[in-house]
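Single chain ahead, by itself, as structure tokens, in the form predicted on its own.
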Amino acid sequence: MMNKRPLFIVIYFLLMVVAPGAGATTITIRDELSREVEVSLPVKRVVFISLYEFIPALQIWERVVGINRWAFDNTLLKRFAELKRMPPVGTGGEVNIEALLALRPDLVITWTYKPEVVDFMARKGLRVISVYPESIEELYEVLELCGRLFKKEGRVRKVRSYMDRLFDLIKFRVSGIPAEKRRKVLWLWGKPTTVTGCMGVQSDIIKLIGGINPAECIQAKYSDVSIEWIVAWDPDVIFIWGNARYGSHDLIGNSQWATIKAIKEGRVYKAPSWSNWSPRLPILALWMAKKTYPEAFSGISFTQLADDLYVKCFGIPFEGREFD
């Protein structure tokens, strides 16, 4: 995999060499596809094809003129009345270009996994930046980027402090676990034999919660492996991606998995469907940490801490059914 320069570092460097224009500041952003895009600040009309959970966190509903159609199924966003007035613009893989052009956005924020779609939007005259945070650090960098784009730097500092507070609690609670008692934690993706390797947000979370990723030897975000490998790794705890079309019962009832410690002890858990890039990430990490080391989190109320972050970040209470 090609080494990537951290996104925000690149943006910061370019800011040093771009002079403000009349009445506005113009910056040049080098995105995750190494495209350089000029953007006038502050952005007043934006379409979120990705990162749409940043909208309530940064309190920028009034700037949003369009959104990914998947946002209407998002457990967080659909609790906001503002979502109902948002026109859908398709998805990151299949955009409605006519709808996009009609909205006249200053900027479109999208994913990287379909570069040809990004290029297509740019050829139509849209300013588009692509993002794909591959670590917790990069998630923070993209959060800082959005703070700059929308002149919400102060709000970003607050959101980051709320996230850090929960991350720091987790790290403190697991810091006293000796090396020989660290548990092997495996994260599975769309197929039960697709595992997280040494890269990506999920890999970072496993490290943060004090787990040992037996697939750390794989130099990739994820990779297909044989069931024999998973049996040999013998993980203590297994987590399943929230959008996978199978659940813990499918693994526990499978004879091929029967000898694995996590299966025998019933320590197989399916994450909520939003378990990717969001200011909600510390809640996912806390849930994983409590499932992995319940003894280290005695006296800690998951619901109370999750509710605290929800109220401070999004202004709404936490709904625990997402983790049922």
Second form
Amino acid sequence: MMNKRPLFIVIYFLLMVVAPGAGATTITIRDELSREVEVSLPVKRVVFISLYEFIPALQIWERVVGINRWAFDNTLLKRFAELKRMPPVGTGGEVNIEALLALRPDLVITWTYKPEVVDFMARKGLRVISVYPESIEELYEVLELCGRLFKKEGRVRKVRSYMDRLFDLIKFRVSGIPAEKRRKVLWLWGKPTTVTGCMGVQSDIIKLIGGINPAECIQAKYSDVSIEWIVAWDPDVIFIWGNARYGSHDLIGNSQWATIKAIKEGRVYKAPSWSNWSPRLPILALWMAKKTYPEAFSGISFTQLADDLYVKCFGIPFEGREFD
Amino acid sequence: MGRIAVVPVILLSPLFVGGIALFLGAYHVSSPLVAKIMLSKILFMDIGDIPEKSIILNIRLPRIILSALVGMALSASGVTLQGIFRNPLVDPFILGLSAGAAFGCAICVAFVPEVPIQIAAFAFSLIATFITYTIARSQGEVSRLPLVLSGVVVSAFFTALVSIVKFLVDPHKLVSIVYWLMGSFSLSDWHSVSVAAVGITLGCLPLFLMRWRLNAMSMGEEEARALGVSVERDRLIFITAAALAVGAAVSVSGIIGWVGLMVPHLVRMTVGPDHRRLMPLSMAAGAAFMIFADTLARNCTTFDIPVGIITAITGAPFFIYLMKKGARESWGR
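The block above covers the form predicted on its own; next, return the form predicted together with its partner chain.
Below is the entire complex, every chain and molecule, led by the chain shown above.
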């Protein structure tokens, strides 16, 4: 009788080599910088220089081998013990290339802040995808891309459904507000005179909550304007970016702003310092909507809805301390 | 005779340009209403609480006055330092002032947000000047070359420190630093006017009162001593006063280049190199030019363009034109 043992060993070896590859596919992605990037799926070792709030939402901590150093200041990620074991790799503008290469990532996800850094990483042999979602729709596209990259399409569908639920609630609640009763909503950035224009996620949010952006004539994500423009626009509600050095009290107490309706009525609010590129975005939108049209959102518990999204997306409860 | 005739024109130019600037802005205020609002302030009349009143009195007027003060400070300092160093390429930032102020702004934005940027910028501009002077003094008698060299070194040092801070800070805060460095009057109010007015007045007053001594110093150190001028002492007073004025200016407006270099030259080409005339006329011309540049910056587009860009774009070509016309005359050669 022939000895079948060596044959089984060969077949076993072949299966061990082939079987992992049998589930693997390669896809080509065109990123935000129009670079074509080939990625073998599923991605098993990834470095997040941007979009790191997607990590707990997609439940892929075990695949993350490195992260942007600013992630350690992120109020969401700080609540996860997994963050502590992550090595920092620098930032979108200044990467530590040796630290990156030592981590042997299959993929680096970054943003387009400095295209030359993206090219540099690619030249060093790293697979890099650069992103810069400029609308809610583009944010969803990037989320779905991550779903494909990590073979977490099912999880992405769930996360998207949680986000959609809140967005749909907001849209429904403001749909009944007639055009003449819509309020002018201004979003201010690092300087009190830097306003959101007609582009970007912030502009989308203002539209979604039923607001009118008086600075929509500005064909940019943001721009510095003379304070006379702000007085002329006379917004009903003003929101201040969370990372700004100034707060609502700085504007309310300022005589130059005194004639503006939002100032007179005390409707100036400072947002939390959250990233817009996050599954948390609907919570920010809901907060802005409630502040803009409190009458349309009576009976809605902001905390409850935010907590619901937090638990479903991230598995942790919502802490409302950051909200004005 | 022609030179004498332009003197009142230059002296009154800030009032003229400032007056026109009051009528220009994004918020439309009719000319009669502007005049009425200004008269109501002067004559203590009550015209009610209308938004236009706030636009004119709380937004445009402090901005015009602040830009005039800053322009005056930069020009006066430029005249002074060009006289002391006997070098037409010197501007107020040669002593490390701008780099020191930029560093003050950067660490304030990045690490100590509770401290107002103006205080940090002013403090570090003076520290940088003090370091420059101390290094130059370590060579013995403080003369021009050591001052210029130590100014260059100190500027390079603080600029490197600013780069470190920009590297360490997150991108959101970096934008604030970059904007400040470009120079702007967009956040002008009466508070910044009062802050700037004190420092700029304290700095410009000695420069104005001692301006005749610059005539002696610009002839050379030996000649100045022969005329009874205490070169070391006066140089220290001039540098301190210039640093005070420019530090106060930079603290409220950021870095605005070209004015301190260009305006003294333009006035010198017009009225000659006698500092007794040159100083007050440069102050007036600097004030007028800055009001003009800022008015352009806030009215060109919806955007509030950083005024430093406007001073460079408008000033440089005009300066080249005047240089071609008659630069030699300006130094009395």
